[in-house]
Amino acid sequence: MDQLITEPKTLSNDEIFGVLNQFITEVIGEEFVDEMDITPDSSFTKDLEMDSIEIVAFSEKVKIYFGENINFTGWLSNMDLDEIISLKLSDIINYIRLCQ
């Protein structure tokens, strides 16, 4: 019997944002997220007040969910500190869209 092989579904920006928003909630806690207005323009350090350990935990969730095609840790490692500090959710959404 032939098996039908399908390509993985390409997620829209809104779908990726929803997944990332869930990861943020899991990493920093629902009680903190409830007090925030998280948008694609939210930055990790200023708006979400995530520290380096939380960003690492978030990046692990991205890697597990999106698979090896998304080398989020490698992508971050090519940035300098100022770029990481100013990183916004929209930057990550765009990176994931490029890698899908």
Contents of the next structure:
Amino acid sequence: MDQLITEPKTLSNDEIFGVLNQFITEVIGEEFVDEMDITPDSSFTKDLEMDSIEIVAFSEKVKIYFGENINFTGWLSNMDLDEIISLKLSDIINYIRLCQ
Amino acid sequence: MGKFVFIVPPLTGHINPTLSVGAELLDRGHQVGWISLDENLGAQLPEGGQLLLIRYDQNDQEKSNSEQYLDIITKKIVYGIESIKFLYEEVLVPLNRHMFDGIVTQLDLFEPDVVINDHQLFAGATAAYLKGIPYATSVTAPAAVKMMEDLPKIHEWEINQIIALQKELGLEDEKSVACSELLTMVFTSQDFFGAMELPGYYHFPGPVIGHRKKTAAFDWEKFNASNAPKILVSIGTTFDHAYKSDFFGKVIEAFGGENIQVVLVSDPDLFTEWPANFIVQSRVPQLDLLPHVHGVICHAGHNTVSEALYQGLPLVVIPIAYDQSHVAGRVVATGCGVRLNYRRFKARHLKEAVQEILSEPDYKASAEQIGTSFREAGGTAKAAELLESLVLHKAEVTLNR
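I've shown you the form predicted alone. Could you give me the structure of the form predicted together with its partner chain?
Full assembly next; the chain just shown is listed first.
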């Protein structure tokens, strides 16, 4: 019998960025995102102006999406205050790349 | 009868609940004192309450500047997670360090049976602990407790700041004593707080809002003359004028000239002109006013949110800093209101959000449910009973040292 074998898909930086961008949109709302210039260099606190409850909501989405392969919540919950304040999208992209 | 002393920071939201519980204790025939840096607290105390003012030798340069600590929290524009760093490094740690010696002196003079420290006044807990006086803790910003779960490293960072100061003050233990293991009272209901595993010494007596002195005059005539829906707008007492003009500017844009009666808590001088449908006062009798409004717009400060929900009022919450993001999260999670992002919201979002909470009955129904959970939690009477139990069982109370 023919079987479609799906290899665990490895996402490129751009693809991961696209997914994260989508989650940010879901958390803060499309109309606000339209006015922002979100790049991998954007920081959650300073550039995206997300507060703690929004960062937690965002991380829930990342956890659900990438859940099987990466311990995202564990990684995030090990960050100290300064690390969370300076957290950028690229940090998350790099972490996900590392885990893939 | 017992002798109780509250140790409070110069922060309205942290003082107000102690005024209610203190009044109840006084009614029950106990002696009650308040240790504070602020001499203006005296006028707010319930009949019979004693102000135990922290005073330092005026020649001592280090300690003569108590005044600068009174509004220390308003000194910097802060937002979001960064505000927690500011709160500890630039407000709480210096404030606690400054108050410690005065607290010790006042405890020696007053000789209380039970100390009640505010959870952010860990110097009060440290002093009681070092002296072996039983102490209870008053948690007026419960979201700080919740943060342990959501962002554990941030909580750990907070605890480390506390432990470092405790060591400086002579307490060598490697644990924070900020929250009493005899009795920690969280002034909300478990329904609003949300599910969380906590040790048995955490109690939830609900918000404590009874017994307050009426201090503010109000233009009831103008208020009652309006048949329009009424909303109260407040961003509390800790944010400065820059925040207020930004925030209230959008409120004016959203509701100026609309069929809605707005009561706004602000210095009226903030703007040269306010719309005719606004009543603007720097202080309002908030507890008297709430039963007569239909909704509340606020910064998700824990007290204002609790007072609104106590009356079953739906909310639009726009958190700015500190624990407010989490309080706002609970308002949304319990279905009691709508949350906007302080940095991003525009006048039209505010207008839509208010329309939504006033027209969609589910928000009101959820708020009434939380209000019921607050009343069932017991309030001031329950808090007073819990504190009395510490005196009654004082002999049995053994401290962990």
